[in-house]
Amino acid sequence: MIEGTLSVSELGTIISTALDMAMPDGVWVQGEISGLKRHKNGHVYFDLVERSDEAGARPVATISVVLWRGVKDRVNRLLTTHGDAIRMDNGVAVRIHGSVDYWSGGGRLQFQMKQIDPTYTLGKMVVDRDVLIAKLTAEKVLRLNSLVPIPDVPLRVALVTSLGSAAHADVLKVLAGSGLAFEVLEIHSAVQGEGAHLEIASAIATAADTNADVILVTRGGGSKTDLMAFDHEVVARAIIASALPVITGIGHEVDHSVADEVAHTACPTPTAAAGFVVEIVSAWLERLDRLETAILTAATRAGDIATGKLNDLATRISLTQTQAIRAARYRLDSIEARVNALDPVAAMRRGWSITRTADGTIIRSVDQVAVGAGVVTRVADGSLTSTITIIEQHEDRQ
């Protein structure tokens, strides 16, 4: 060996020794979990990354982390002291304690995790959430989607969820069980883990560009870290920008995300979100039934009133007709009496007669005939033919 020259393993030993001396008690480090893998032997591997403040930029720094199986049990027991609030997963911000080890065989540094600070993760989630809500409030866009009207009959539903999940099944069950003609457009999205927030935002934007009436964004229950994608600003912005009303059903009754804050209506569960839409349509149908009943009642009442008026009118017309007939009959009898009074035959029966010339002209004056003229006299029961022999003209002639 050349004097002053180290072998690779010797260099590795020096690096390991230097690291041990620099951090004899280990070190706390914070960052975001990425690329997490749970090996079948019980070990957990992931990268701890420091994200850039610039959207879409590469991480500022990355270090590989291993959580050995024996240590993992202790870490999990610590996490359970905070209930089910925290679950180590991609995208979760953590503060962990451990030591840096240099693995000569692989030629890389590795952080061996020994402990975790659950309060850091929970506290950061709360702070980040509050900061985002305050930001959206200051911009006056927090409740913008609530101003988008929901149609009276929202039968076209765009469903943004993880297809095949329990939340997906619950929503479809409620809509199908309603007996109403819902049309469901299913849009798949990851709902937790690294990059889930980007998928959710993209799915909401896709749904908003359809002919749906409403958008349902749903996810089943889980830990607070499982639901953290719905606290992301990009998801909130997608809901705010939606031209369609967004109904959320995320987690359980106690869960409330930023997505719930900016949605048109936040429901406690996926089932409740589907039930909310069913209730809107059912309420409209009930109003329609009441309106139909009111119209039928009004129409029946109007028909009864019209029938009553028609019957009254028919009665009055009938009475008028009877009176008119009686008056007409009286006038007819009067006319008949006058006609009978003027009937020549009747007059003849009383002793009157009618005399005509040979050509049938009624003789009204002595000036119409001469002595020797033939005339015909009509009496009540026959005619008399005679010849004029004497003509006398009375002095009272007018």
Second form
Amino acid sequence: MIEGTLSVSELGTIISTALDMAMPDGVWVQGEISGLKRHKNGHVYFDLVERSDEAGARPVATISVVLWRGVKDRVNRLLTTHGDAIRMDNGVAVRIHGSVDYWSGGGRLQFQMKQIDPTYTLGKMVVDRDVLIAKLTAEKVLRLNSLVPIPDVPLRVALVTSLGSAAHADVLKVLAGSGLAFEVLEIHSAVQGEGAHLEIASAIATAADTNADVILVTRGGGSKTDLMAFDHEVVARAIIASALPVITGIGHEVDHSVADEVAHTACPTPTAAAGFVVEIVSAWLERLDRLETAILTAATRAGDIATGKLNDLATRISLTQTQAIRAARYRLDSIEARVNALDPVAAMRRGWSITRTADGTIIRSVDQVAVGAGVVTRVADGSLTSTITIIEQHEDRQ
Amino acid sequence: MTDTDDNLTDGIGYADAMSELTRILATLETADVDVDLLADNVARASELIELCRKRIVAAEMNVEKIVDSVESES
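Next block, the form predicted together with the partner chain, ref. the form predicted alone:
Let us now look at the entire complex, which starts with that chain.
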């Protein structure tokens, strides 16, 4: 028990001493970066928070952190040993080492950061990602969006990205340069930093409610921590719940987020994602071209066949007509021959004659004339007038 | 999203247009295509193909902002 009454500075000294004694070698602490500010004097200030399991709830604990400019370079060298995979930013889970100091002048408790453990951040990201993927797999929803069919001609594209970013420009460049009638519905979202995962999920839900054919979710390259919003469960669930197919183009080719795992199709970059949609429409147009060529070829062939059939028919008609004409001629000739055969003149030429009485009646019987009657006999080339002198009757022929 | 929402100008969807063109081709490839129907089929195919191309190929892309910028991140 401290006896007597202390001044404020004396109290401050006791607090500082107690902290030094409790943590003489400093302490490692883990938490999430929040409210990060990079001051123009080179110092970095942020809060290290401990979050509860309840989404959106206030942190259960917070401590202010300062990374002095002089220490920052060492910390940055540590971060770059892992290939710039980590960038300190809001929402990033970190494990840092330092000392807890009490500054009595301002009455402030502050954690003075001196080191960082990059493997914690990277490892936690990997573990968190694996846990989430296992969870979604167990629920049998991991590949649900891949079952949503992409329309034959996906011309209406809902684009979820940070408007004005390089990724935004890349996508528009590819779509505009395709010569196809794309309609782009732009939906802005932050793509990194604290709360980005909530914005992305909300943007995807908004996109799914439009009349778009597909949703493109894109963001350019960055560190692993820059892309971590796309590993968040709310983003994954927004994609899974989407009634439209989601095409992702996140980061560089080597990056693969949980969003990529659950999307209909994951493309390596924003440009590739736009190219994927262009390719679908182009392929459909090529199919149309091939069909057009096949139809014209088939129609020409069918026309040629029809023309051939008509020609055959015409030939058959011609043949038939010729045969009919020949048959008709033959019949005509036959009739002519018969007619000629019955012609009296022809008979006369063969020696037959026709005899008539004076009044012109054809004489068929000796009974029609008497001796002394005048008769006229017609022969082939003329007629003879004579008088009956003798009549002889023969027996009838049957 | 069904092809009923994916309409060409005369209410036919892209998938339906492709199906009809495929049927026309099959008809034209049969040995005994009716000459009277030949011209009708070719005319219908031309109409569908022209309709599709007109809808898909364009000099300009259309861009609409659904959600513009929001408050900048910290």
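Positions refer to the first chain, counted from 1. All figures in this text were calculated on a predicted structure; none of them were measured in a lab. Rigid core here is just the name for the largest C-alpha set that superposes within 1.5 Å across the two forms.
Peer 1: If the two forms are fitted on the core, does residue 28 show a Cα displacement reaching 2 angstroms between the two forms?
Peer 2: Shift at residue 28: below 2 Å after core fit.
Peer 1: After a core superposition, would you say residue 19 shifts its C-alpha by at least 2 Å between the two forms?
Peer 2: It does not reach a 2 Å shift.
Peer 1: If the two forms are fitted on the core, does residue 323 show a Cα displacement reaching 2 angstroms between the two forms?
Peer 2: After core superposition, the C-alpha of residue 323 moves 2 Å or more between the two forms.
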